[in-house]
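Quick heads-up: it's one chain on its own, the form predicted alone, in structure tokens.
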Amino acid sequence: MVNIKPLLGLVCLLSLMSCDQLKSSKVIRLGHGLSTGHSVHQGMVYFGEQLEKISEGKFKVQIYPSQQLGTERQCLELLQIGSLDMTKVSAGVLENFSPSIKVFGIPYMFKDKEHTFRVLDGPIGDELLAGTEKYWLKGLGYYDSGSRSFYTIDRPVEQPNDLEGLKIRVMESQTAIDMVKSFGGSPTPISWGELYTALQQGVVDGAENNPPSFYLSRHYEVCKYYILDEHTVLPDVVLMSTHLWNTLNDQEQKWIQEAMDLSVIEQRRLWSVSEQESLEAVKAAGVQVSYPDKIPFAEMSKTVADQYAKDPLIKSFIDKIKNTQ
């Protein structure tokens, strides 16, 4: 007869070890405002997978998408008091917390995609991320968010003057407000979650965003004109609360940064695919997509750059970005 006592003992030991391992896992709560179909969310899922793998299960990431925990601004505020661990926000919202980030909101700051990544992935990007720490926000990396362009309900925007008098939804971002004003439009801050209804009810005449956001939000169902003037490049910034970051040891911080760096590469790959698919999808849905001459838009919005260049801090970053080859 087989003595099963040793087997039972082994099963109990393994069960206890499993429970101890589960208890020892640190759960990082990550909230953001985008849908689960967005490449940013998918990048965060990848981050969680990589972190769990690199840390051998010592860390797990629990993601709350679609503004479940609040707007981008509210998520940042939760990070500042330590009630939330991580979030992703647009640089346009982050500028309200870390003033140097305003440089991203200046129209036509970047020459092209390659120039953008050289800035974000180099010393300038690192310096801008480091500048958030004094506000209890630890910058971990930049996700691709493409370029932002205007879309309108019932008439195309072919040149800057066509925006005159139009109510255009913007984020809670002073640079976005100033940018729309420079074109003669009427900037109207509305939360992302309320924008579809605002467009549908005619509260605003249009908005501005990148192709995946325009498509995944289904705003194309209301807005039939999309003009790719690509006025601003506002990266998505992934941040952790310093309340959590400062409790981690060097090895744990290294694991998190390594997983984030891997997710940035994956998210940017996913973004590139999503951007093209989104443009094709909105065209198929009957949206008139146009490619205007950007020079008149750049010329008219120069007043925004001139205004912000009066701030020595912003001026220093403007010069650094322009001098990046």
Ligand code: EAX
Contents of the next structure:
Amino acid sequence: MVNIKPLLGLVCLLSLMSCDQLKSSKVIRLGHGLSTGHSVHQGMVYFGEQLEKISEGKFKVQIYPSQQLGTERQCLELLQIGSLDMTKVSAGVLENFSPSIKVFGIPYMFKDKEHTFRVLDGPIGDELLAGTEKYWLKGLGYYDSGSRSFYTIDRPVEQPNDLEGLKIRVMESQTAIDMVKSFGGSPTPISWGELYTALQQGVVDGAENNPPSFYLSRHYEVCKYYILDEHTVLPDVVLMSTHLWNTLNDQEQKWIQEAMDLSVIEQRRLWSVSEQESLEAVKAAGVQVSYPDKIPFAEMSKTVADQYAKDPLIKSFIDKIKNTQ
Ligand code: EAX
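Structure of the form predicted together with the named molecule, please, following the form predicted alone?
Full complex below, order starting with the chain above.
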């Protein structure tokens, strides 16, 4: 007869070890609204891997994608009460919680990609992230989210006046509402997860987003016109609840920041690949993609900058961004 006792002993020992390891590692729960094919999700997976490595298994990251834990606004609220540890939201939604973030919602704020990253990765970006902390949201980094452009169901937008009277879905964001109004459109706030159905049922005539989100959400199946007017550059912001952050020691905070910085680099690399691929994919699927003269769009939406410049806080950030070379 085979003696299975030693084998049983080994099994017990292994299961005890894994329980023990699990007990000693803290699980960070991260919720967000995008699909797993998105560079944002992949950047987060990379963050988890890096954090686990750097912290030698003391931290693990559990990711909940696709609005499983709620809309971007709801995830931020969960962070504020400490019921969720981390999230990623668009700056458009974050502006409801931290007013200085509204500066990102102003159309044509940045000259080009280099200008954007000089701002985000420099003192202004740091200051804007630090500004969220008093709202129980510790900003950890900016993921690339490109720029946003209009897509429509029934007819193409060729110039800004074509938006007149069109119902355009926007995020839960006042600057986005004002931006669509500046073009004469009718802004309709709908959460990202509900948008496909809203487009399909004709609740709205169109929406606006960057190429990867347009593609991966499959909105291109319904919207056959995409005009790359690139009206806003709204970064995706990764945040941690201060209810968790403030309980961590210096070393643990450093690990998290280090892993996040690495994931920002990785996400931005994945982003540029997916931006190109997404544009090609929607074109191949029969979407008419156009590249308009952006000047008329910039001129028409200038009223948004004028309106927000009346607020001294936003004005100070507009000036700082404009003065960044
Ligand atoms: O944050 O809701 C949106 O349009 C956002 O771009 C998207 O969910 C990524």
